[in-house]
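Only one chain is shown below, in structure tokens, and it's the form predicted on its own.
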Amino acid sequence: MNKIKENTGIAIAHAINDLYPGVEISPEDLASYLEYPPDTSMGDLALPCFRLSRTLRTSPDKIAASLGGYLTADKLPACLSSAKPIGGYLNFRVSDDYLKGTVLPYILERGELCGATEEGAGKTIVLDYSSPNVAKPFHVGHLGTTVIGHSLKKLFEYRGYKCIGINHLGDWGTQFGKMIVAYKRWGDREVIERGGIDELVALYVKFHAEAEVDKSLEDEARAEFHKLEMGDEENLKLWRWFIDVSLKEYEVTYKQLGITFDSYAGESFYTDKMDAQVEKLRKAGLLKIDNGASVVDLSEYDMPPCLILKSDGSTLYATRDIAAAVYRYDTYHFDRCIYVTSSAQSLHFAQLFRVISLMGYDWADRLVHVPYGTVSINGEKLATRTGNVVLLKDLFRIATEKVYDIISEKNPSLEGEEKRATAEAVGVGAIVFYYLTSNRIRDINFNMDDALNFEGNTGPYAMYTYARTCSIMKKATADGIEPDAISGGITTPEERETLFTLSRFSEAVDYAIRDYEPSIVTRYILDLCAAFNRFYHNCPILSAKDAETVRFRLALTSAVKNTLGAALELICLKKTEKI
């Protein structure tokens, strides 16, 4: 739908081949130069010209200055309304008639799907994220992966690509060995079905803190992982009463979160499918023994050997997860697979792909890590083994209680199972939208008090004016108002400033799935909320002088909650109607 950044580098381009011969800047890169300008009295577009400088070897005064001047009103396209030099910028005006007459008919016809595609028809793109560690709790560090990763599912849906999304459980490896002793020597059953992960949390803590006196403990948790490997039956039901015991936990955070996943094939369903991958690579000669390890020699490309196997023949996590990955392109033949985890796995993944596609395999450059900064408390790591954590269900619980209040104190008519599943959605709205307002890569020292700040660019802010809009529109249906496009016309500055914001909506999405980086959309959220807001305050919508006006502004409203809705959506936002 935006095609204002598209249509104006066509024409910058046209200009630069009259106004200089023989210099070719394709229209695709002239485009990727325009800039908002932060004074919106400036110009709704900016040309900064000092990217052209070089290339024109032209003063970017000299340079805005020659296009200003010909790219007068019959050479811009229709989108535009003029452009001036403001010394080394070229600004571009939108035309009012355009934002009018084009953006807004097309998001009331197209509704919440104004920013949808069918770009991706016929791809298939699997994502990896979430996939927390089994017998642990779902904490304040697994949000990262989590929302990230159902957000970019949810965005590439959005642009028609047919998305697989994968919960690669960490159920197989030695912490299992761990808790089978811990539970053999201090579990019971009864405790545990009662209180559920964290009892499991509690063994696991207690294991470490006896290990640091008795070493030996250590070796037991090896030994009982081996007998696991090896298909030992007690083993094997505690571990799937482990994963059971936990599952039944994520589920009413994923819930929660309104996350759902196509698979559950964690760490262990890989486990018959290793052998044929580890002799792939024997038989390729990129197995090397080093101590008494199987390794893949990497220091042509400046990386540390892969561990594909341990000396006494055990697998790790690259061994499973170049299975996965070979399994999950046979099942799925996907065109990419990204997988979604901490920053500080980027080296195993740079590893993980090099051997891959050492192997022969040729869509090992489909595979994408998408990495995300760390997430501290009050500056210290996060560690379930020390209890230094912060329980996604308790921020949850806390947050929406929170929200209670407030709802109860404001909006007295809302009660009920509606009342408690608004301040639901707003509360665990509160802390993903805190999540994602930052750049994925950014590490983040989590503070509650921040993250269940309701006040100034928040969830909450967001879904209240969501909701807003909701109430205007059902007033006026009442009222028996239609919106009209049509009828009116662009009378103030708060009035184009949302249509112009309103515009922005596909190029965010074309951005977010570029970068892989939702906190786009957040943002752009955060302005299109800002925009109508002043919009609100300053112009009235049903008590308009007029009825053209009227409909008008009413139309201006349904446009932005049909795009704030989509937007909500692609950040695993809940749309409330009512707050």
Ligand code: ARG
Contents of the next structure:
Amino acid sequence: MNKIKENTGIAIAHAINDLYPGVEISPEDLASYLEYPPDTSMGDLALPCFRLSRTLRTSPDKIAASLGGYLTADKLPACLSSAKPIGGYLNFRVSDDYLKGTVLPYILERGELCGATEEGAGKTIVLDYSSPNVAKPFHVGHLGTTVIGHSLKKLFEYRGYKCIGINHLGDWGTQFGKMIVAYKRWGDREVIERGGIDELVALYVKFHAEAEVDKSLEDEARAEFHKLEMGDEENLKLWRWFIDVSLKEYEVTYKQLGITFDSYAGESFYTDKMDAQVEKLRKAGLLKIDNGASVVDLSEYDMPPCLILKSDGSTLYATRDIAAAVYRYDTYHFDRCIYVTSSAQSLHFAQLFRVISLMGYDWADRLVHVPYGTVSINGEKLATRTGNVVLLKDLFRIATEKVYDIISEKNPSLEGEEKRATAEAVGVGAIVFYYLTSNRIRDINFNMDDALNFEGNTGPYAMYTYARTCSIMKKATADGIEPDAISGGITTPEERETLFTLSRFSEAVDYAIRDYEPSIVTRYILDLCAAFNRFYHNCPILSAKDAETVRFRLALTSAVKNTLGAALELICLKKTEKI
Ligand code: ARG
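Got the form predicted on its own; any chance of the form predicted together with the named molecule too?
Zooming out: every chain and molecule, the one shown earlier first.
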């Protein structure tokens, strides 16, 4: 919880205690009612008193007036300088001394850990994310699971949790029978080695086209998959190779995003772990036969049955997920296991969690599904079947090329490998930032020009602002000037706004974790950049009129650099010192 809100909540709770005997509202609840007024000339924080009028049986105006009358300077916590009623709101002003004397030194001392805590110490969180399907295109639809998942991992780690990131690869299932048939009939090793996933996909597409004409292909594919399941050497080799070819390509994308996983245990990892769970389901009397298939009836929970075994006895996606959840619990003893997938899988996870709970696993309530909406590009929905897909790697490549051209103009001094790496960091960062600006559940229509606009509310703009703080600090070091939070003081509204925005970072992290919503950090970054850039444009830093002001403004710049650097990394962007 934000310290300022926390202390304000406590002060209001005291006031209510004294003014309205017998009524008790917790300081935490009061703190959670506090809002940031859109117009800061009214105050830095506001209590909307209508939220209390039912409990206090008084009109909001009267509540605001009586609380405001009570909360004189001597009754306010150190972080506040005044409390004034305006209509039904009680508006608070945060004290300059607190911003300068407490917030700023804290950030300077903690550096990029200024929003970190140890609240998660001793707790383990498993995150299942990205998880593409092998030999299928890694397309923009996977952007959500990949960056939301990794951002959540970073957020939880920032708060002291031990996190295990798992890439639950879709590396098992009948599609591998099809791949094997297609490869044996039409494949060419060299072509695939060279062309990667695109060539695997081409084979898969060819299989479907040919199978339209020659129905026997489907049987052949089933037979090949069966051989694979039985451990046929040749098929196992091919299957592993398909995975390697795919992984090699995913790795490129993950590297661009700065993502690593702790485990690549995909669906195939659970092939020998499902029987025990199926047996458990059977013993518990949970399995019903439905048209030959074994299912768990969930009608009592208003859900369709969960398919466990097909009529030929083969397992399904859900079967593997049951085994995976049990394995993960036994291995990691997680406090939470979070699955990040498109909302199209919401029903699957609701069924899965219910089945696991019915099986008697008392940790079932630790499973969390974090869904997200669809992505379209320039208004076009993406479908794998029709071949109308935009691959993630292409999106990253196009963005990188465009940024390369932009920085050639903006900063001709940037050259060689540094220029290439910067263009990639900013190009990829632009896409990630754009994606993580909206609430995850909203459907997103992607527009490249908007994402790359250096003047808009974009990744390039935020990364550019970060680079600006770096170059100011570097110049100061070269000139032998040290930042100093103590000597100077707040003399302009821009300095104040920047400091106040800095004080809100930790809260943004709190909410992002509470709601599994990295976009809260993204939007915080935009607020911080806006505040800092106003400060930068209106208040000379290194050329300020006196030495104390220079050092104070440098301290402020350094605090922005730390906070912005930490925040950018939390949403999977790289920190670029020069653009
Ligand atoms: N491979 C799946 C897909 O691309 C996502 C897997 C999500 N994780 C899980 N444990 N089911 O749709």
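Everything numeric in this text was worked out from a predicted model, so none of it was measured. Positions refer to the first chain, counted from 1.
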| item | value |
| --- | --- |
| Motion between the two forms between rigid parts - which of 183, 170, 347, 368 is the hinge | 170 |
